[in-house]
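Here we start with a single chain on its own, the form predicted on its own, put down as C-alpha coordinates.
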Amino acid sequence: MNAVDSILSCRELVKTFPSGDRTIEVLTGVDFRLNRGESVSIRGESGSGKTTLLSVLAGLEEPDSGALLWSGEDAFAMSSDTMARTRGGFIGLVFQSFYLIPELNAFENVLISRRMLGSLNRGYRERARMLLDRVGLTERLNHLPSQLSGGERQRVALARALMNGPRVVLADEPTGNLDETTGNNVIDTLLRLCREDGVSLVLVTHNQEHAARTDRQMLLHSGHLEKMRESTL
(Lines of atoms letter the chains of each structure in order from A and count residues from 1; the text may use other names and numbers.)
(Lines give C-alpha, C1' and ligand atoms only; values in the text may rest on other atoms or scores of the structure.)
(Ligands and ions follow the chains in the order given, each with its own letter.)
Protein backbone atom coordinates (compact mmCIF):
# COMPACT_ATOMS: atom_id res chain seq x y z
CA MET A 1 0.00 0.00 0.00
CA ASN A 2 1.48 3.32 -1.07
CA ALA A 3 2.04 5.74 1.81
CA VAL A 4 1.24 8.62 -0.55
CA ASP A 5 -2.30 7.26 -0.95
CA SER A 6 -2.83 6.91 2.80
CA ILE A 7 -5.58 9.04 4.34
CA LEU A 8 -5.46 7.53 7.83
CA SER A 9 -2.86 5.31 9.47
CA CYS A 10 -1.64 4.15 12.84
CA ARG A 11 1.53 2.47 14.04
CA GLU A 12 2.05 0.21 17.05
CA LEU A 13 -1.07 1.34 18.90
CA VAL A 14 -1.22 0.02 22.45
CA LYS A 15 -4.25 0.48 24.69
CA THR A 16 -4.80 -1.03 28.11
CA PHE A 17 -7.51 -0.68 30.74
CA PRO A 18 -7.23 -1.23 34.50
CA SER A 19 -9.42 -4.00 35.91
CA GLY A 20 -9.12 -4.36 39.65
CA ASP A 21 -5.55 -5.23 40.48
CA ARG A 22 -4.61 -6.15 36.93
CA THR A 23 -4.38 -4.54 33.50
CA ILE A 24 -6.26 -5.73 30.43
CA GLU A 25 -4.37 -5.36 27.15
CA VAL A 26 -6.91 -4.55 24.44
CA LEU A 27 -4.64 -3.30 21.63
CA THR A 28 -1.13 -4.68 21.71
CA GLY A 29 0.59 -3.05 18.74
CA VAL A 30 -1.93 -2.34 15.99
CA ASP A 31 -0.63 -1.24 12.59
CA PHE A 32 -3.18 -0.05 10.04
CA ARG A 33 -3.30 2.02 6.88
CA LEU A 34 -6.37 3.21 4.99
CA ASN A 35 -6.10 4.40 1.40
CA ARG A 36 -7.99 7.28 -0.13
CA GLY A 37 -11.40 6.07 -1.32
CA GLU A 38 -10.85 2.58 0.11
CA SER A 39 -13.27 0.57 2.24
CA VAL A 40 -11.98 -1.78 4.95
CA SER A 41 -13.99 -4.00 7.29
CA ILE A 42 -12.85 -5.12 10.72
CA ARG A 43 -14.32 -8.17 12.40
CA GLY A 44 -13.50 -9.89 15.65
CA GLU A 45 -15.01 -11.67 18.60
CA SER A 46 -17.06 -9.74 21.15
CA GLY A 47 -14.70 -7.91 23.49
CA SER A 48 -11.76 -8.07 21.08
CA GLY A 49 -11.38 -4.28 21.09
CA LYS A 50 -13.04 -3.27 17.82
CA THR A 51 -14.90 -0.31 19.31
CA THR A 52 -11.80 0.74 21.24
CA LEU A 53 -9.76 0.72 18.03
CA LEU A 54 -12.36 2.83 16.23
CA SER A 55 -12.43 5.29 19.14
CA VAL A 56 -8.63 5.66 18.94
CA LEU A 57 -8.72 6.09 15.15
CA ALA A 58 -11.31 8.83 15.65
CA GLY A 59 -9.13 10.52 18.24
CA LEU A 60 -11.84 10.09 20.87
CA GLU A 61 -9.61 7.93 23.04
CA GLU A 62 -5.85 8.29 23.44
CA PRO A 63 -3.68 5.17 23.25
CA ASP A 64 -1.03 4.33 25.83
CA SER A 65 1.52 4.49 23.03
CA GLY A 66 1.74 4.52 19.26
CA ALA A 67 1.05 7.04 16.50
CA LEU A 68 -2.13 8.11 14.71
CA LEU A 69 -1.86 10.06 11.45
CA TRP A 70 -4.72 11.92 9.77
CA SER A 71 -3.64 12.87 6.23
CA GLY A 72 -0.06 12.50 7.45
CA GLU A 73 -0.49 14.74 10.50
CA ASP A 74 0.07 13.45 14.02
CA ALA A 75 -3.43 13.66 15.50
CA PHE A 76 -2.36 13.37 19.13
CA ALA A 77 0.21 16.12 18.74
CA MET A 78 -2.64 18.57 18.13
CA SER A 79 -4.19 20.60 20.93
CA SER A 80 -7.56 19.31 22.07
CA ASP A 81 -9.37 22.21 20.35
CA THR A 82 -7.48 21.72 17.10
CA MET A 83 -8.11 17.99 17.19
CA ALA A 84 -11.84 18.51 17.74
CA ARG A 85 -12.09 20.98 14.86
CA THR A 86 -10.01 18.76 12.58
CA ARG A 87 -12.05 15.68 13.47
CA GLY A 88 -15.30 17.51 12.70
CA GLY A 89 -14.31 18.07 9.08
CA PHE A 90 -12.16 14.98 8.56
CA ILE A 91 -14.10 12.10 10.11
CA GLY A 92 -17.76 11.13 9.97
CA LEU A 93 -18.98 8.76 12.66
CA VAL A 94 -21.80 6.21 12.50
CA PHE A 95 -22.82 4.27 15.59
CA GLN A 96 -24.93 1.21 16.29
CA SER A 97 -27.33 3.18 18.50
CA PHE A 98 -27.92 6.09 16.06
CA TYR A 99 -27.46 8.84 18.73
CA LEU A 100 -30.00 11.19 17.18
CA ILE A 101 -31.22 14.08 19.33
CA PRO A 102 -34.84 13.21 20.21
CA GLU A 103 -36.08 16.82 20.19
CA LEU A 104 -34.72 17.56 16.72
CA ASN A 105 -36.27 16.42 13.44
CA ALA A 106 -34.31 14.55 10.77
CA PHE A 107 -33.23 17.72 8.96
CA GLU A 108 -32.05 19.36 12.19
CA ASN A 109 -30.19 16.21 13.27
CA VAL A 110 -28.21 16.27 10.02
CA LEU A 111 -27.47 19.98 10.38
CA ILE A 112 -26.16 19.56 13.92
CA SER A 113 -22.82 18.29 12.55
CA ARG A 114 -22.27 21.57 10.75
CA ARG A 115 -23.65 23.68 13.60
CA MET A 116 -20.95 22.28 15.88
CA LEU A 117 -18.28 23.63 13.53
CA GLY A 118 -19.74 27.10 13.14
CA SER A 119 -22.58 29.12 11.69
CA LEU A 120 -25.00 27.81 9.11
CA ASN A 121 -25.91 29.32 5.77
CA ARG A 122 -28.28 28.45 2.95
CA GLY A 123 -25.66 26.27 1.26
CA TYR A 124 -25.34 24.00 4.29
CA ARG A 125 -29.12 23.73 4.59
CA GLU A 126 -29.32 22.71 0.94
CA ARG A 127 -26.61 20.12 1.50
CA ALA A 128 -28.55 18.62 4.41
CA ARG A 129 -31.66 18.35 2.24
CA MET A 130 -29.62 16.82 -0.58
CA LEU A 131 -28.09 14.20 1.72
CA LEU A 132 -31.47 13.22 3.14
CA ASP A 133 -32.73 12.89 -0.42
CA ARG A 134 -29.76 10.63 -1.27
CA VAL A 135 -30.61 8.32 1.63
CA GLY A 136 -34.25 8.18 0.56
CA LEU A 137 -35.78 10.39 3.24
CA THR A 138 -37.02 13.36 1.22
CA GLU A 139 -40.50 13.00 2.71
CA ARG A 140 -39.25 12.57 6.30
CA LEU A 141 -37.25 15.76 6.87
CA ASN A 142 -39.61 17.11 9.52
CA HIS A 143 -40.11 13.84 11.41
CA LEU A 144 -38.69 13.36 14.89
CA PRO A 145 -36.58 10.24 15.57
CA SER A 146 -39.51 8.72 17.48
CA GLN A 147 -41.55 8.93 14.28
CA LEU A 148 -38.94 7.07 12.22
CA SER A 149 -38.19 3.37 11.89
CA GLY A 150 -34.81 1.99 12.96
CA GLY A 151 -33.61 1.88 9.38
CA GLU A 152 -34.72 5.45 8.77
CA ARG A 153 -32.94 6.63 11.91
CA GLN A 154 -29.72 5.01 10.76
CA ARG A 155 -30.05 6.63 7.33
CA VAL A 156 -30.39 10.01 9.06
CA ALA A 157 -27.21 9.12 10.94
CA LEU A 158 -25.46 8.32 7.63
CA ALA A 159 -26.48 11.69 6.21
CA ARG A 160 -25.26 13.39 9.39
CA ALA A 161 -21.89 11.62 9.13
CA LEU A 162 -21.42 12.99 5.60
CA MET A 163 -22.69 16.50 6.31
CA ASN A 164 -19.24 18.10 6.68
CA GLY A 165 -17.72 16.38 3.65
CA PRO A 166 -15.42 14.06 5.64
CA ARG A 167 -12.48 12.23 4.12
CA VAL A 168 -13.12 9.15 6.29
CA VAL A 169 -16.23 7.50 7.72
CA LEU A 170 -15.84 5.23 10.75
CA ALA A 171 -18.90 3.00 11.20
CA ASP A 172 -19.25 0.90 14.36
CA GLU A 173 -21.74 -1.98 13.88
CA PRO A 174 -24.16 0.27 11.96
CA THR A 175 -26.63 -2.61 11.43
CA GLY A 176 -26.39 -4.06 14.95
CA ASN A 177 -29.86 -2.83 15.96
CA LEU A 178 -31.56 -3.63 12.66
CA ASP A 179 -33.22 -6.68 11.15
CA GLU A 180 -31.46 -8.44 8.25
CA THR A 181 -33.35 -6.79 5.38
CA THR A 182 -33.12 -3.30 6.86
CA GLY A 183 -29.45 -3.84 7.72
CA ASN A 184 -28.67 -4.88 4.15
CA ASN A 185 -30.37 -1.73 2.86
CA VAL A 186 -28.35 0.44 5.25
CA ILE A 187 -25.08 -1.18 4.14
CA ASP A 188 -26.09 -0.69 0.50
CA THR A 189 -26.62 3.01 1.21
CA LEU A 190 -23.42 3.42 3.24
CA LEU A 191 -21.20 1.79 0.61
CA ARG A 192 -22.89 3.67 -2.23
CA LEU A 193 -22.55 7.09 -0.60
CA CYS A 194 -18.89 6.55 0.31
CA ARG A 195 -18.09 5.29 -3.18
CA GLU A 196 -19.89 8.17 -4.91
CA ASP A 197 -18.21 10.78 -2.70
CA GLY A 198 -14.76 9.16 -2.71
CA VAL A 199 -14.86 8.80 1.08
CA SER A 200 -12.71 6.17 2.78
CA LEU A 201 -14.60 3.79 5.05
CA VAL A 202 -13.72 1.66 8.08
CA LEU A 203 -16.62 -0.66 8.85
CA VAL A 204 -16.66 -2.60 12.12
CA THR A 205 -19.17 -5.42 11.73
CA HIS A 206 -19.97 -8.91 12.96
CA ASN A 207 -21.71 -9.67 9.64
CA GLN A 208 -19.52 -11.72 7.31
CA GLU A 209 -21.53 -10.84 4.20
CA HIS A 210 -21.30 -7.12 4.91
CA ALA A 211 -17.56 -7.40 5.56
CA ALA A 212 -17.03 -9.23 2.27
CA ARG A 213 -18.38 -6.23 0.35
CA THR A 214 -15.48 -3.98 1.37
CA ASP A 215 -12.19 -3.72 -0.52
CA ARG A 216 -10.23 -5.35 2.31
CA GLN A 217 -11.26 -7.49 5.27
CA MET A 218 -9.32 -7.43 8.54
CA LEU A 219 -9.55 -9.39 11.79
CA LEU A 220 -8.81 -7.98 15.25
CA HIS A 221 -7.48 -10.90 17.28
CA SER A 222 -5.42 -10.95 20.49
CA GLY A 223 -4.85 -7.22 20.23
CA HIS A 224 -3.47 -7.36 16.68
CA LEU A 225 -5.03 -6.49 13.34
CA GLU A 226 -4.57 -9.21 10.71
CA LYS A 227 -5.67 -9.81 7.17
CA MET A 228 -8.84 -11.88 7.19
CA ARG A 229 -8.63 -15.51 6.06
CA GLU A 230 -11.72 -17.13 4.57
CA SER A 231 -11.74 -19.85 7.23
CA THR A 232 -11.63 -17.33 10.11
CA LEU A 233 -14.82 -16.80 12.14
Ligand SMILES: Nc1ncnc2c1ncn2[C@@H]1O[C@H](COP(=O)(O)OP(=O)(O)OP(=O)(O)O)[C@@H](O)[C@H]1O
The other form holds:
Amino acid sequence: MNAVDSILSCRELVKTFPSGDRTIEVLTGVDFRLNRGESVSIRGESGSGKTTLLSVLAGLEEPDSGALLWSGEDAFAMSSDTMARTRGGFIGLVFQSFYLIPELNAFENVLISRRMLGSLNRGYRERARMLLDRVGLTERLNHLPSQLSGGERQRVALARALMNGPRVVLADEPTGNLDETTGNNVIDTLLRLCREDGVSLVLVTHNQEHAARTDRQMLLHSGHLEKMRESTL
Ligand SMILES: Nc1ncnc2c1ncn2[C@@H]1O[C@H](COP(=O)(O)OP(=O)(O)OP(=O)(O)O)[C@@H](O)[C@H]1O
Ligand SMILES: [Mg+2]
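Having seen the form predicted on its own, could you now give me the structure of the form predicted together with the ligand?
What follows is the whole complex; the chain from before opens it.
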Protein backbone atom coordinates (compact mmCIF):
# COMPACT_ATOMS: atom_id res chain seq x y z
CA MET A 1 0.00 0.00 0.00
CA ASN A 2 1.38 3.44 -0.76
CA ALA A 3 0.52 6.81 0.76
CA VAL A 4 -2.19 7.45 -1.84
CA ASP A 5 -4.28 4.57 -0.46
CA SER A 6 -4.03 5.88 3.06
CA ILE A 7 -6.89 8.08 4.27
CA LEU A 8 -5.56 8.58 7.79
CA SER A 9 -2.15 7.80 9.19
CA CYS A 10 0.08 8.59 12.11
CA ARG A 11 3.77 8.19 12.84
CA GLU A 12 5.50 7.79 16.16
CA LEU A 13 2.67 9.27 18.20
CA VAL A 14 3.67 9.83 21.80
CA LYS A 15 1.16 10.92 24.42
CA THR A 16 1.84 11.33 28.12
CA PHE A 17 -0.30 12.62 30.96
CA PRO A 18 0.99 14.22 34.14
CA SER A 19 0.06 12.31 37.27
CA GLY A 20 1.21 14.09 40.43
CA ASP A 21 4.97 14.42 40.08
CA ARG A 22 5.11 11.49 37.68
CA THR A 23 4.27 11.17 34.00
CA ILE A 24 2.13 8.39 32.59
CA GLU A 25 3.33 7.30 29.16
CA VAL A 26 0.16 6.13 27.44
CA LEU A 27 1.22 6.11 23.78
CA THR A 28 4.93 5.48 23.32
CA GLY A 29 5.19 5.48 19.53
CA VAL A 30 2.10 4.56 17.56
CA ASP A 31 2.50 3.97 13.83
CA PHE A 32 -0.73 3.35 11.98
CA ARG A 33 -2.06 3.59 8.46
CA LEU A 34 -5.73 3.28 7.59
CA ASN A 35 -6.51 2.63 3.95
CA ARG A 36 -9.48 3.90 2.00
CA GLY A 37 -12.58 1.83 2.66
CA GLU A 38 -10.75 -0.41 5.13
CA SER A 39 -12.04 -1.46 8.57
CA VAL A 40 -9.58 -2.03 11.42
CA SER A 41 -10.31 -3.16 14.96
CA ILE A 42 -8.22 -2.20 17.98
CA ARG A 43 -8.29 -4.23 21.15
CA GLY A 44 -6.23 -3.84 24.29
CA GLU A 45 -6.51 -4.04 28.05
CA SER A 46 -8.47 -1.44 29.95
CA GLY A 47 -6.18 1.55 30.43
CA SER A 48 -3.93 0.60 27.48
CA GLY A 49 -4.75 3.89 25.75
CA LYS A 50 -7.40 3.02 23.14
CA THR A 51 -9.62 6.02 23.88
CA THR A 52 -6.56 8.27 24.08
CA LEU A 53 -5.43 7.03 20.66
CA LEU A 54 -8.84 7.66 19.06
CA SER A 55 -8.90 11.16 20.61
CA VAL A 56 -5.51 11.92 19.05
CA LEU A 57 -6.53 10.44 15.67
CA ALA A 58 -9.63 12.67 15.79
CA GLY A 59 -7.43 15.68 16.58
CA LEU A 60 -9.26 16.23 19.87
CA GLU A 61 -6.17 15.59 21.95
CA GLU A 62 -2.73 16.87 20.95
CA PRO A 63 0.14 14.38 21.16
CA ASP A 64 3.47 15.24 22.81
CA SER A 65 5.15 14.37 19.51
CA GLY A 66 4.51 12.55 16.26
CA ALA A 67 2.56 13.30 13.11
CA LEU A 68 -1.08 12.84 12.11
CA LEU A 69 -2.16 12.97 8.48
CA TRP A 70 -5.77 13.32 7.35
CA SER A 71 -5.96 12.61 3.62
CA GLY A 72 -2.25 13.41 3.48
CA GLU A 73 -2.63 16.77 5.29
CA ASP A 74 -0.76 17.46 8.52
CA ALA A 75 -3.71 17.81 10.93
CA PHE A 76 -1.83 19.43 13.82
CA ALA A 77 -0.34 22.03 11.48
CA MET A 78 -3.85 23.40 10.85
CA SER A 79 -5.24 26.35 12.81
CA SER A 80 -7.75 25.21 15.42
CA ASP A 81 -10.64 26.63 13.34
CA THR A 82 -9.50 24.85 10.19
CA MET A 83 -8.93 21.66 12.13
CA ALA A 84 -12.42 21.75 13.67
CA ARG A 85 -14.04 22.40 10.30
CA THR A 86 -11.96 19.72 8.58
CA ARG A 87 -12.72 17.21 11.33
CA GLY A 88 -16.46 17.92 11.02
CA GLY A 89 -16.50 16.83 7.39
CA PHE A 90 -13.81 14.16 7.53
CA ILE A 91 -14.37 12.17 10.72
CA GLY A 92 -17.51 10.69 12.25
CA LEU A 93 -17.35 9.73 15.91
CA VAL A 94 -19.31 7.07 17.77
CA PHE A 95 -19.00 6.58 21.53
CA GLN A 96 -19.99 3.98 24.08
CA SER A 97 -22.43 6.36 25.80
CA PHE A 98 -24.12 7.65 22.62
CA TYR A 99 -23.90 11.37 23.64
CA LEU A 100 -27.23 12.33 22.11
CA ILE A 101 -28.71 15.69 23.11
CA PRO A 102 -31.63 14.80 25.43
CA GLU A 103 -33.85 17.74 24.39
CA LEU A 104 -33.61 16.94 20.65
CA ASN A 105 -35.49 14.19 18.85
CA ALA A 106 -33.76 11.55 16.71
CA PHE A 107 -34.05 13.59 13.50
CA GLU A 108 -32.67 16.76 15.14
CA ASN A 109 -29.84 14.81 16.77
CA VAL A 110 -28.70 13.66 13.31
CA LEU A 111 -29.14 17.09 11.75
CA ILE A 112 -27.19 18.83 14.52
CA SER A 113 -23.79 17.70 13.21
CA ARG A 114 -24.57 19.46 9.92
CA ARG A 115 -25.82 22.59 11.66
CA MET A 116 -22.40 22.84 13.33
CA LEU A 117 -20.74 23.03 9.90
CA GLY A 118 -23.01 25.79 8.62
CA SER A 119 -26.21 26.20 6.68
CA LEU A 120 -29.05 23.72 6.59
CA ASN A 121 -30.92 23.32 3.35
CA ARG A 122 -33.61 20.93 2.29
CA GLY A 123 -31.05 18.44 0.99
CA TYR A 124 -29.56 17.99 4.45
CA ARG A 125 -32.97 17.32 5.97
CA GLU A 126 -33.51 14.66 3.34
CA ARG A 127 -30.09 13.17 4.05
CA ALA A 128 -30.83 12.97 7.79
CA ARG A 129 -34.13 11.25 7.04
CA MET A 130 -32.44 8.85 4.59
CA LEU A 131 -29.76 7.93 7.15
CA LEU A 132 -32.34 7.25 9.86
CA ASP A 133 -34.14 5.11 7.31
CA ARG A 134 -30.91 3.15 6.63
CA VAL A 135 -30.42 2.44 10.33
CA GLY A 136 -34.01 1.21 10.58
CA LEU A 137 -35.50 4.14 12.50
CA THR A 138 -37.99 5.52 9.96
CA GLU A 139 -40.72 5.26 12.59
CA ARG A 140 -38.70 6.96 15.34
CA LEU A 141 -37.82 10.36 13.87
CA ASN A 142 -39.75 12.34 16.48
CA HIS A 143 -38.70 10.29 19.51
CA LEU A 144 -36.49 11.86 22.16
CA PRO A 145 -33.47 9.80 23.28
CA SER A 146 -35.33 8.97 26.52
CA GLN A 147 -38.06 7.37 24.39
CA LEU A 148 -35.59 5.13 22.53
CA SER A 149 -33.95 1.85 23.53
CA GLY A 150 -30.16 1.69 23.94
CA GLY A 151 -29.72 0.05 20.55
CA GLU A 152 -31.97 2.63 18.90
CA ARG A 153 -29.99 5.46 20.52
CA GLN A 154 -26.75 4.02 19.19
CA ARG A 155 -28.28 3.72 15.72
CA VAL A 156 -29.21 7.42 15.88
CA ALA A 157 -25.57 8.07 16.82
CA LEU A 158 -24.42 6.02 13.77
CA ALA A 159 -26.66 8.11 11.50
CA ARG A 160 -25.29 11.29 13.11
CA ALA A 161 -21.70 10.11 12.57
CA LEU A 162 -22.39 9.67 8.84
CA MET A 163 -24.39 12.87 8.37
CA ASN A 164 -21.51 14.95 6.98
CA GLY A 165 -20.30 12.22 4.63
CA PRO A 166 -17.08 11.49 6.56
CA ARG A 167 -14.22 9.49 5.05
CA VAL A 168 -13.41 7.88 8.40
CA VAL A 169 -15.53 6.70 11.33
CA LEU A 170 -13.84 6.27 14.72
CA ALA A 171 -15.97 4.12 17.04
CA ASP A 172 -14.99 3.71 20.70
CA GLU A 173 -16.62 0.58 22.18
CA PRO A 174 -19.94 1.33 20.44
CA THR A 175 -21.54 -1.79 21.92
CA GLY A 176 -20.13 -1.40 25.43
CA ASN A 177 -23.49 -0.40 26.92
CA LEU A 178 -25.62 -2.84 24.94
CA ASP A 179 -26.68 -6.44 25.45
CA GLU A 180 -25.23 -9.06 23.11
CA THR A 181 -28.01 -9.24 20.52
CA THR A 182 -28.47 -5.47 20.37
CA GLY A 183 -24.70 -5.01 20.16
CA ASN A 184 -24.48 -7.47 17.26
CA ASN A 185 -27.20 -5.53 15.43
CA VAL A 186 -25.36 -2.25 15.95
CA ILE A 187 -22.12 -3.76 14.61
CA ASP A 188 -24.01 -5.19 11.59
CA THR A 189 -25.40 -1.73 10.89
CA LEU A 190 -22.08 0.06 11.42
CA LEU A 191 -20.14 -2.31 9.12
CA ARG A 192 -22.87 -2.22 6.48
CA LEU A 193 -23.09 1.59 6.38
CA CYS A 194 -19.31 2.01 6.18
CA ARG A 195 -19.04 -0.62 3.44
CA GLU A 196 -21.90 0.85 1.40
CA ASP A 197 -20.47 4.37 1.61
CA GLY A 198 -16.78 3.39 1.22
CA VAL A 199 -16.02 4.89 4.63
CA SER A 200 -12.95 3.65 6.55
CA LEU A 201 -13.58 2.46 10.09
CA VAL A 202 -11.52 2.16 13.26
CA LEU A 203 -13.44 0.05 15.75
CA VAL A 204 -12.23 -0.09 19.35
CA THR A 205 -13.81 -3.09 21.01
CA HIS A 206 -13.30 -5.67 23.73
CA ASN A 207 -15.48 -8.08 21.75
CA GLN A 208 -13.44 -10.68 19.86
CA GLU A 209 -16.27 -11.61 17.49
CA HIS A 210 -16.83 -7.99 16.51
CA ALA A 211 -13.09 -7.49 16.02
CA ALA A 212 -12.94 -10.56 13.77
CA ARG A 213 -15.43 -8.98 11.40
CA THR A 214 -13.06 -6.14 10.43
CA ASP A 215 -10.47 -6.35 7.65
CA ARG A 216 -7.51 -6.06 10.03
CA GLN A 217 -7.12 -6.69 13.76
CA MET A 218 -4.68 -4.72 15.88
CA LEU A 219 -3.69 -4.79 19.52
CA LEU A 220 -2.67 -1.73 21.57
CA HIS A 221 -0.01 -2.96 23.94
CA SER A 222 2.79 -1.20 25.83
CA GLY A 223 1.88 2.07 24.17
CA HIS A 224 2.04 0.95 20.57
CA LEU A 225 -0.05 -0.84 17.97
CA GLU A 226 0.78 -4.38 16.94
CA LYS A 227 -0.79 -6.73 14.50
CA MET A 228 -2.98 -9.15 16.49
CA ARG A 229 -1.12 -12.48 16.57
CA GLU A 230 -3.01 -15.69 15.84
CA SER A 231 -2.20 -16.97 19.33
CA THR A 232 -3.98 -14.01 20.94
CA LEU A 233 -7.06 -14.19 18.69
N1 LIG B 1 -6.94 13.41 30.71
C2 LIG B 1 -6.19 12.50 31.36
N3 LIG B 1 -5.38 12.83 32.38
C4 LIG B 1 -4.59 11.92 33.01
N5 LIG B 1 -4.55 10.61 32.67
C6 LIG B 1 -5.35 10.21 31.66
C7 LIG B 1 -6.21 11.11 30.96
N8 LIG B 1 -6.88 10.42 30.00
C9 LIG B 1 -6.46 9.14 30.13
N10 LIG B 1 -5.55 9.01 31.11
C11 LIG B 1 -4.85 7.76 31.50
O12 LIG B 1 -4.33 7.18 30.34
C13 LIG B 1 -4.46 5.75 30.37
C14 LIG B 1 -5.20 5.27 29.15
O15 LIG B 1 -6.57 5.66 29.23
P16 LIG B 1 -7.61 5.32 28.09
O17 LIG B 1 -8.91 5.90 28.50
O18 LIG B 1 -7.05 5.76 26.78
O19 LIG B 1 -7.63 3.72 28.14
P20 LIG B 1 -8.55 2.68 27.35
O21 LIG B 1 -7.66 1.70 26.67
O22 LIG B 1 -9.52 3.42 26.50
O23 LIG B 1 -9.31 1.92 28.54
P24 LIG B 1 -10.81 1.28 28.57
O25 LIG B 1 -10.73 -0.03 27.85
O26 LIG B 1 -11.05 1.09 30.05
O27 LIG B 1 -11.74 2.26 27.96
C28 LIG B 1 -5.13 5.42 31.70
O29 LIG B 1 -4.12 5.06 32.61
C30 LIG B 1 -5.78 6.73 32.09
O31 LIG B 1 -5.85 6.84 33.50
MG1 LIG C 1 -11.60 3.59 26.51
